[in-house]
Each structure stands twice: as structure tokens, then as C-alpha cells.
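Here we start with a single chain on its own, the form predicted on its own, put down as C-alpha cells.
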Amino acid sequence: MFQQITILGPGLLGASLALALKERGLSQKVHAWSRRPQTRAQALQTSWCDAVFESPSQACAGSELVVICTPVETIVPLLEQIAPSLTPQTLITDVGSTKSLICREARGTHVNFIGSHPMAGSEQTGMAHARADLFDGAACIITPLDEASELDIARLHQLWNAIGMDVSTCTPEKHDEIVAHISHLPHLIASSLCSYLAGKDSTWKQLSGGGLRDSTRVAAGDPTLWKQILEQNREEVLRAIDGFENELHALKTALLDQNTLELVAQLERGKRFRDSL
């Protein structure tokens, strides 16, 4: 599919993408860059990496596709930095968890950028946890702007589909509304629950079962990365919190009023949704 691609930021997602591409024979060469020297050295020891560079511009030279896999705050600055080393035909995408701000600001860099968000990953981070099957069966959202080439959109669709993803397309704004509810809000709920329980007797957690671990797994994610995501998608996250507060208030009211019918109705609605996932 590609003669050469560049991965900027070969952490969990970036290295997993490179592994998936190489194992499926979808890219002849994979070049990489990381701001950390130790990560660059580690990448050189992997099976998926053909060359590592000390600057992102050097890493991107000659690549048909560049995938930016760094924290969301660094994506646009990297676009500005690599722009001089790209050709008009070079396709650039990312794996960021927010899209509206990134896609709007990317316009000003005058590069051929189309946003992507593979809904894969875990609470673990770093190249050491990379695996080629990370994307199998997961969703991926492509967020082109109006001026995006239909051919480039199709190329990205083909790329993510080829590594096993279920691909859909929407506007950056719609993307941010969706993920605020299905990704960002669940993380906040899990994290706030853990924060609340952290103030209780420390021996209680020794008595907990799998339910607490399962429902709070995502709270183990990197707080610094999540701070960036939440700040970039602030408005949509606040709207999602408002909606959830209304749901929680309704549940509290049903308990206060001893309204068994409403209590059971909410529990059953929640079970139906969970069973449908």
C-alpha cells in the first residue's frame, strides 16, 4: 500500500500501527522519530523499524504517509515543523482523541492533513506494550474537512480497514461530541470514582471484587495525556457531564422517593445498553 511511511511518536499506538503494517506487508519501509533518545534507541531494536531520525523533518522526507502519534497538544506544532520537508502529495494523519481544534488549526499549516482517531489502545502506554492485533475489530473515525481529497479519504479508509478496523467518517465537530460521551465521560467517571474511594479506608480495596477493577480500568491512564484531551474537548465534555448528572440525579431521586418502578427501569435500561455492546 505504501513504499515508505513515517511514525512520529512510536508509543503504544504508533508502534502497534507499524507492527500491523509490517506484518500485513502494507508498507515497504517504516521510519520513526521520537523526542526521547532512549525511545529512538529502543525503536532501532524492533522488527518494524527500518530507520530512526533525530528530527521529525528528517524522518518524514520521502514518505508517502506520515502518522502523528504524539499527545494532542503537540500535533499541530509538529505539522508546522515538518511542513517544509513534505511534498503536496504527502498524506498526513494522526491518532489524536480530539479533532475539532486540531483539524481547524491544521488548515493554517498548508499540509495535506486528514484527521483519524483509531478507537484502540489501553491504559498501558509505551512501545513495550505494542502489539500488531491492537486494532483488530476496533472502530476508527476519519474526520476530513470539506476541502479534503476524496482519493486521500479513500486511502486512509483503506489503510485503517487493512489492519482490521471498522472505519467511519464524520466531521471533526461531530467526532468530538461522540467521543465526549463514549470515551471521555467514561474515563472521568472511572477516575472520579477512584478519587472518591481514595479518601476512604485504604483497607476497603482489599475486599473489592472484579466489578470495581473492571469498571475503573481506564482510570489508570496517563493523567497528563488525559488533561490535554479534556482541555481540548472541554465544551463537549462539559455537555456530556451535564447529561450524566441529570441521569445520576434521576437515580438518586428514585431512591429517595422509594420509587421502585423508576429505579428498576433505569437499571434495566442500563443493562440493555451494556448487553448490546
Second form
There are 2 protein chains.
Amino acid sequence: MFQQITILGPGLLGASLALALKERGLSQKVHAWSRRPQTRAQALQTSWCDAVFESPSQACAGSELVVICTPVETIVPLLEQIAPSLTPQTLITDVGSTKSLICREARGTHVNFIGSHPMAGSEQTGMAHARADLFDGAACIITPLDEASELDIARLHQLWNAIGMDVSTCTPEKHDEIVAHISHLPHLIASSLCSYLAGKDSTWKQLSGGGLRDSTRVAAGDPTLWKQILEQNREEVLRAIDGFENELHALKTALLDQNTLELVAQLERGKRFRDSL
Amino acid sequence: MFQQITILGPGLLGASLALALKERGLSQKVHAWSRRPQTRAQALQTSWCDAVFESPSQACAGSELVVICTPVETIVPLLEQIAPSLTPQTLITDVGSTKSLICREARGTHVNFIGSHPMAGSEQTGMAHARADLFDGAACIITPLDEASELDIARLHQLWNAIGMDVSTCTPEKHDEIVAHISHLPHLIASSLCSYLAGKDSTWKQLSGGGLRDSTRVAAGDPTLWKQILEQNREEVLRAIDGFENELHALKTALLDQNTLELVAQLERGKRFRDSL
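Since the structure above is the form predicted on its own, I would like to see how the form predicted together with a further copy of the same chain looks, so please show that one next.
After this comes the whole thing, all chains and molecules, with the earlier chain placed first.
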């Protein structure tokens, strides 16, 4: 599929992608760049990495595909940095959890960029946790701008599909609205529940069971990465919080007013949705 | 440990308790009562059940321990029904998720009642899902009234401990405050998140991953049972919702005001709590 690809920032996602491509014979060579010398040395010890570079531009030279796998705030700065050394044929994508801001700013760099959001991962981070099957069966959204070529969209679709992902396409704005609801809001809620309970008697948590643990698992995510995601998707996230607050308020009101019919109706609506997941 | 015990309402919890006691040789005989003839017939087919009865009073005759395992709203009515046929030596307990109202009303029946809340279970319900190891390693709270005898408290402690539970004791009121926070609030939040998302584009959920599934697992619980639990623990639940609403509002405000320091501080507080679970 590819002669050579470049992974910028090979953490959990980047290294897993490289591993998945190499294991399937989908890229002959994988070049990598990381800001940290330690990560570069670690990458060289892996089976998926053919060469590491001290500068991102050097790492991109000669690659048909560049995948930016760094935290969302650094994607556009990196894009600006590598832009002068790319050929018009090089296809660039990323794995960021937000898309509107990144795609809008990518347009200004005049590189051949199409945003991707492979919705895989875990609370574990870093190259050491990389797995070739990380993406298997998960959803991936790609968010081409109007000027993207059909051929490049098809190549990117094929890339994620080849490693087992269920690929769909939408605008960057629609992507951000969707993930604000199905990913960022659940994260915020779990995090708020945890920070609220953190202020309570510390012995209570010894009494908690699998329910609380499952409900709050996502709150273990890296605060620095999540802060970036929330700030990049600020408006959609704020809208999603407002909607959720209204829903919770309606349930509270039903309980307060002893409106059993409404209380049960809301619990049933919730159960039906959950059962359909 | 016991010559004979009675399980009133052998669903998931009651049948699992009977199974656990029988497998460990902790009760020679187990008598059972269920409202439904079908459940009585089913119980007779199991290894843990020695006899079933059409009336709860008959089922209690001659037992040293009676465990009421029916939905919380029906615990006190059952207690009132069986009271005349119990001896002063019979120890009665339950497995209800709320304790204040039940223990307060149990006092009026003048039976030898001590509330229990074994915090085990799953979204699966019914006798067919019974497992002898359901309680293993989970927490159990017992909530004796002031007049309970030390001997009976010790017997009940031993009972739950013998099937692998980590037993603690507190007042019914403190129990209800604790579970409002660590169990009922997480349930309400998951349910509200699901009922909110139920109103959105139905294709979005195909894009969701393990994060949303884990966060909302508890929302699959039985709405009729949960409605009873929430109504019985109304005041504490309302207080817990208020506290959570304030916490979520603070996070929303930090995001709205672009107060990055506060946003990260709250995410970090949440992560620390989650990591400590």
C-alpha cells in the first residue's frame, strides 16, 4: 500500500498504527520522529521502526503518507513546521480527537491534509502499550475539506479500513459536534463526579463497587491531553454540557415533585438507549 | 452456622446467597417463598432449595434467619405480614439498597430486624443468574438499630463475612447518605446521559467506543427497581445531585472563562480520585 510512511509522535496510537501496518505488510518502511531523545531511542528498538530523526521535516522526506500523532494543540504547529519540506503528493493526516480548529488552520498551510480521528485508545498511554489490534473493530471518522481530492480521501479510507476500522466521513464541524456528545461529555461528567466525590469522606470509596469504577473509568485519562481537547472543542462541549444539565435537572425535578411517571419514563428512555449500544 | 434459613424473594441476590451458604455448608436447610408460582417451581429445581411455600409466613416457620430479598418497596409490607408468625429469636434481615425508611418502619413491627446491604449484583437479574461467588470480595453494610443485640449483630456480621464479604456497620441514615453518592448518583448520571443522547441522531452511537459503554453500563438497570430506590432515598439523592450539579457547573465555568488553571486542577482532582479506586 505504501513504500514509506512517517509517524510524528509515536505514542500509543502512532506506534500501534505503525505496528498494525507493518504486520499486515501495508508499509515497507516506517520513519519516526519524536521530540524526546528517549522515545527516539525506544522506537529504534521496536519491530515497526526503520529509522528515527531529530527533526520532523527530515522524518517526512520521501514519505507518501505522514501521520501526526501528537497532542491536539501541537498538530498545527508541527504542520507549519514540516510544510516547506513536503511535496504536493505527500498526504498528511492526524489522529486528533478534535477536528474543526485543526482542519481550518491546516487549510492555511496549503499542505495536502485530511483530518482523521481513529476512535481507539485507552487510559494507558505511550509506545510501550502499542498493540497491532488496537484499532480492530473501532470507528474512524475522516473529515476532508472541500478541496481534498477523491483519490486522497479513498487512500485514507483504505488505510484505516485495512487495519480493521469502520470508517465514515463527515465535515470537521459535524465531527466535533458528535464527539462532544459521545466522548467529551461522558469524560467531563465522569471527571466531575470524581472530583465531587474526592471532597467526601475518603472511606466511602472502599464501599463502592464495579458500578462506580466503570462509570468513572474515563476520568483516569491524562488531564493535560483532555484540557487541550476540551479547549479545542469548547463551543460544542459547552452546548453538550447545557443539554445534559437540562436532562439531569428534569430528572431531579421529577424526583423532587414525586412525579413517578416522569421519573420512570426517563429511566426507561435511558435504559433503552443503553441497551441499544 | 444455621439449621434452617428462609429466603423471601429468591432473585439474583437471594438465590446467590442461598447457593453460597449451601455450598459452604453454612445452612442445613433453605426454605423459600416467591409471589410467583413459576419462580417457586423454578426454585425447587435448584440445588440450594429444600422447600417452597405459597405464603411467606409458612416459609418462615422454624427458621433461625429470614432474609428478605424482594424490591425495596415491598420489604416493610412483607415484614408486617410475617411478623405475627415469627418467634422473638428469629433474626430478620434484608438486602435492600436503601436503609433509613426500611429500618424506621421495621422498628414499628417489633420484629428482630437488622438491615443489610450486600453491595453486589449486576444488571442481570433473576434466579437463573445466581452465582455462589456473587458476593466474593464485595462490601456489605449492616445498619443495626440501637435496640439490636450485640449477639445478633455478630451473627449477621458472620453471615456476610462467611460468604466472602467485607462487612462494615453504620446507622441507616449514614448508609443512605453514602450510597446516594457512590451508587445512586452514578446511576442517575448515567441514566440522564443516556436519555439525553437518546434524543440525538441515532447514527452517532455507532461511532461510540468502550468509554461511553463503560460510563453508562449502570443505566441498563431495571427502571422499576431504581425508581423505588430513588424514591426511598429521595432526600439524600437530591442533595447528592445538587452537589454534583455545582461541581459540573464549576467545570463548565472554567471552560467558558478559558480558565485553564482551574480546568486542569479539576481534571487532576478527578483523575486522582479515580486512580485511588
